[in-house]
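We begin with a single chain expressed as structure tokens, specifically the form predicted alone.
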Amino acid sequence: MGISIIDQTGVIVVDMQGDFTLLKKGSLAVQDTDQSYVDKVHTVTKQLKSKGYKIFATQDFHPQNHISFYTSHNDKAPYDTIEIEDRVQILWPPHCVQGSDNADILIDSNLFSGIVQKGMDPKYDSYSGFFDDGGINTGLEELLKSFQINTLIIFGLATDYCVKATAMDAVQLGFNVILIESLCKGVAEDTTLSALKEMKSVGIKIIPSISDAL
């Protein structure tokens, strides 16, 4: 018996963590991330698991002195930008600090075949689930390939940052990518629209709901 489409399709739930939600009063809470949104993502993830899809998660997991925190720089405020080694770094409020409650993933961990932590190197941010800003591999690609996965269904937080970066890198690595728009939320309307346009331009299939993917 050959490998089925379900066997070759993985699901990545991006950064569904307390600090990115209004539900947990997170330091970087994204708009419209209340209880109903988190429940919806959890329900869909369970449904996909029950159908046989392999589910994976990315998790921001920063040390307290992370370079992306404005508190790690003198005389800087949240959302300032600085230039480090020819890359622009947005300075965020401290978030998803290792060991903190709001670093926890809000979806039942028993649903996941693997959780990939990112942003652990204090010197580099890591929006993508595949590589940090220094180009270091997180191990996600190898994990997916160990399950013979070639197609990814992606959703989570936030559309214009970690979802986009993860989806774009997935395409670069040769995966087919489907983004479920209704299960993603963005930081700002303009950057979210720009992110969706950019993702479409590289062949990512953006669909309204999970029912359109199955």
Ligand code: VGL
Contents of the next structure:
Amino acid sequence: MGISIIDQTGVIVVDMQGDFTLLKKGSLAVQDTDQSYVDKVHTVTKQLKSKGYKIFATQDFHPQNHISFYTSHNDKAPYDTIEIEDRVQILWPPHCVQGSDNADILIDSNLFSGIVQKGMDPKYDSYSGFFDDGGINTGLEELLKSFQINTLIIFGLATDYCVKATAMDAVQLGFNVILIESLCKGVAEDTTLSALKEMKSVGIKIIPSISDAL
Ligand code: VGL
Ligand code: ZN
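Counterpart to the form predicted alone, namely the form predicted together with pyrazine-2-carboxylic acid:
Let us now look at the entire complex, which starts with that chain.
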């Protein structure tokens, strides 16, 4: 007998870090990320692990002088945008700084078969867990392939940025992707709605809650 559907399905918990949550008074706190949200993500992650799914995490992990921080530019305010080469870069409040408490992942690290850090190059942002804006591979694809994973269940923060970019790249790389909508929260309503539409349009299965996926 071949390997089972569970063995071939991986879970990616995207950027569940203090700085993105209200729970930890994060610098880039996403709406609705209170204790009950984080508890729900933790509970579901533990359930999936106990069913035998391999669990992975991405971690936004920036140096203090990162290009995405408004503080790295003169006369800029949070949420201003600038053009770099051909990209639009949103200037965020400093967040997930390497070594700071709020860069920590809020989910028990024993649950993970691998954690992929991203956004370490001061010159490039990396919403996607797979490639940064300079096209450098993070190693996530290799990691998943080493576990023979071809299907991904994705949830976390933020729907309109890192969840979307990670899910879109996963599809591009040939993975089947299932997104658990209620376990994702977005920075803003309009960008979250358009992110969900865009993800749907490339074949990502958007499911309201985990009970609909299993
Ligand atoms: C994220 C903005 C900046 C995210 C990361 O995890 O969605 N958003 N860095
Ligand atoms: Zn970031």
